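Only one chain is included here, represented as C-alpha cells and corresponding to the form predicted on its own.
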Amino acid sequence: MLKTINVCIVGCGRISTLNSLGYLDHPDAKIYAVCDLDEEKAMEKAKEWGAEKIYSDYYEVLNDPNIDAVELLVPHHLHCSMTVKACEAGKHVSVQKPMALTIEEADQMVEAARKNKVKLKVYENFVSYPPYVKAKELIDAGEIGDPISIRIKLNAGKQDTGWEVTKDTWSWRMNEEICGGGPLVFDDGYHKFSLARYLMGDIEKVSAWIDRTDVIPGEFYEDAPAMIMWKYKNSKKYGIMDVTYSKDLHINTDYYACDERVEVTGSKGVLWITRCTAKMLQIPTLIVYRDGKTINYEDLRDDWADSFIDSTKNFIEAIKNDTEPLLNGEEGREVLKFALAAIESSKRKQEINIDQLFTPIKN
C-alpha cells in the first residue's frame, strides 16, 4: 500500500492560501506540518489545513523523519540554502519561483537534489494553468501551423480589489539583495519567462529595456514600463513581453492586481489566452482563429487557483511515481537564465546571447 506523502509547508504568507489547495483531500499526500517564524500564524494555518505538527524552526522540520517533502514559500534569497539543506536531509523540495538569485545558486540546488536522489520542483504555476496547457496542446498538434511569434502582456494595476496586500507582503521585494530583481520583471515576470519557453522552446538571444516607476517614493517601485524581446534557438521564432504598471487602472481580479494577455501567431492561425491572475476581458479564456473561423474554448477550468492545484498534483505524482516534475531544477535554471539575461541586457543596453553569458550546466 502506498505510503501517504507527508508535506511541511514552510512559510504562511499570502500565497500559502493557494499552495495548500492541491494537498487538501489528496488521496496520496497531506499537509502533515506547518512551519513559520510566527508561531501564532503557523498554528492558525495548521488548524485550517488539519496539520499535525507546528514548527517555528526550519531545522526541526528537517530533523523530523515523518516529513517526506517541503513546500518552500519563503523570500527568494533563502531559496538556495533552504533547498540544499532539505535535499541533504533527504526531503523532496518544491520551491517558489524565482528559483534562485544567481545561476551559481541554481547549480547548487540542482546538484544537491541529484546527489541526494530527491525531487526538486520549481513551483511555477503558470505552466499548469489549464488554458495554457490546452494552448500548448493545440500548438504542438499543429492547429495554428508552425508557431512564429508570441506576445505576452503583463499589466499591473491598482490593488483596490481582490486580495488585501499588506506592506510586509511587498516590502522585501523592493530590496534586490533579497528579491534578486524588480517585483514585476524578475519576480512576477518569472511566470511569463517560463510560459514563453513552455509554449515555444529554448531562448537564444534577449534584448530588454527596463524602466522604473515609483509608487511610493523611497519605499515602493515597479520595474516598469519594460519591453523585453527574444529570439528562439535555431529558428525564425521571436517573442516580446510588454510589462506595464497602470497606477490608476482598476483590474477585475480575485487575487493580485495583475492581468495577463497572450497571443501566439502561427503560419496558419492565431490563438489568444486571457485571464489567469485576473479577468479584465470578459471573453472566452482561449480563442483560436484558423481557416477564417474562430473557435472559442469556454469549458476550461480557468481560475488562477486551478493552476496551483494542478502544479501541486504534479509534484505529488513525481514523488509517487519517481518521475521528473514539471519545471524541475534543470528547467528552472533555464528560466532563471532567461530572466537574468533580460535584466543584464537592460543594464548593458545591448543584446545578450544567453549561452555566452552563462556556462552550460555540469552533468
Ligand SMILES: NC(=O)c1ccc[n+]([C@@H]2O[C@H](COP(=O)([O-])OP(=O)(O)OC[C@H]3O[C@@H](n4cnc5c(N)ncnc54)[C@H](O)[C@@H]3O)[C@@H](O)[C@H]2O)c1
The other form holds:
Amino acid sequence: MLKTINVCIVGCGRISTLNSLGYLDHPDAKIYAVCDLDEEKAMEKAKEWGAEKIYSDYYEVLNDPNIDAVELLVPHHLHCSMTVKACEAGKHVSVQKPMALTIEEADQMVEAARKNKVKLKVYENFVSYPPYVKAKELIDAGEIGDPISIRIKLNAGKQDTGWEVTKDTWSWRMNEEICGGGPLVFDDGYHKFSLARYLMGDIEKVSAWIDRTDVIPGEFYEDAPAMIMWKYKNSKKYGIMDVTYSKDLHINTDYYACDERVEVTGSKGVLWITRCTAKMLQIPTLIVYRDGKTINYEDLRDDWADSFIDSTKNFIEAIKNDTEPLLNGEEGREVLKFALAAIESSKRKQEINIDQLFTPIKN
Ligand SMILES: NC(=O)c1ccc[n+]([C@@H]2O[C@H](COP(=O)([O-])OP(=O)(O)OC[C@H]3O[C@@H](n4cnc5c(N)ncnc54)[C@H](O)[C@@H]3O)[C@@H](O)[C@H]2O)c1
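Give me the form predicted together with this ligand now, not the form predicted on its own.
Next comes the full complex, this chain leading.
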C-alpha cells in the first residue's frame, strides 16, 4: 500500500490559507508538519490543519526523516536556497511563484532537483484554474481555429474588500532584493506570464513599458501602469498584457483586490475567460464565440481556491506516480525568463529577444 506523503508547510502567512486546502482530506497526503519563524503563527496553523509537528527552524524540517515534501510559502529571496537545501535532503519541493529572483538561481534549483532525483514544482496555480484549463483544451482542439492573439488584463484596485492582507505581508514586496521586482508585474505578473505561455506557447521577444505609482509614498508602490507586448516563437502570434492599478476602484472579491480578463482571438473564433482572483464581471467565466454562436460555459468550478486545490493535487500526483508536475523547474524557468525579459525591456527601452538575453538550460 502506498505510504501517505508527509508534507511540511513552510511559511504560515497569507497564502497558506489556500495552499493548505488541497492537502486537507486528501487520501494520499497530509500536512504532517508546519514551519514558520513566527512560532505563534505556526502553532495556530498546526492546530487548524491537524499537523503533528511544529518547527521554527527550517534546518530541523530538513533533518526530519518523516517529511517527504516541503511546500515553500516564503518571501522570494528564500526560494532558491530553501529549494536547493530541501532537494539535497531528499525532499520533494513545491515552491511558490515567482520561482526565484534570477535565472542563475533557477538553474541551481533545477540542477539540485535533477541531481537528487526529487520533484520540483513551481506552484503557479493559474494554470490549474478550471476555466483556463478548459480554455486550453478548447484552443488545442481547434475550437477557435488557429490562435492569433491574446490580451491579458490585470486590474488591481483598493484592498478594502476581500481578505485581510497585513502590512507584514505587503512590506517585503516593496524591497526588490527580497521580491525580485515589483508587486504587480513581477510578483503577481508571474501568473500571467505563465498563462500566456500555457495557452499559446513559447515566447520569442518582448517589449514593455513598466511605470511606477506610489500608493503610500515611501511605503508602498505598484509597478503600474504597464504595457507588455510579446511575439510567440516561430509564428505570427502576438500577446499583450495591460496592467492597471486603479486607486479608488472597489473590487468585488473574496481574496485580493485584483482581477483578470483574458481574450484569445483565433482564425475562426474568440474566447473570453474572466474572474480568476476576483469577481468583477458577473458573466460565465468562459465564453466562446464561433460560427455566429455564443457558447457560455456555466458549470465550471471557478472559485480562485479551486486552482489551488487542483495545483496541490497535481503535486501529490507527481510524487505518487513519479511523473513531472505541471510547471516543473525547467518550465518555471522559462516563465521567469519571460518576466525578467519584460522588466529588462522596460529598463533598456528596447525590444528583448529572450534567448539572446538568457542562455538555454544545459541538458
Ligand atoms: N499563488 C498565489 O496566487 C500567491 C498569492 C500570494 C502569495 N504567493 C506567494 O507565496 C509566498 C508567500 O507569500 P505570502 O503572501 O503568504 O507572504 P507572508 O508574508 O504573508 O507569509 C510569509 C511567511 O513566511 C514566514 N517566513 C519567512 N522567513 C521564513 C523562514 N526562514 N523560515 C520559516 N518561515 C519563514 C514568515 O514569518 C511569514 O509567516 C510568496 O512566494 C508569494 O509570492 C502566491
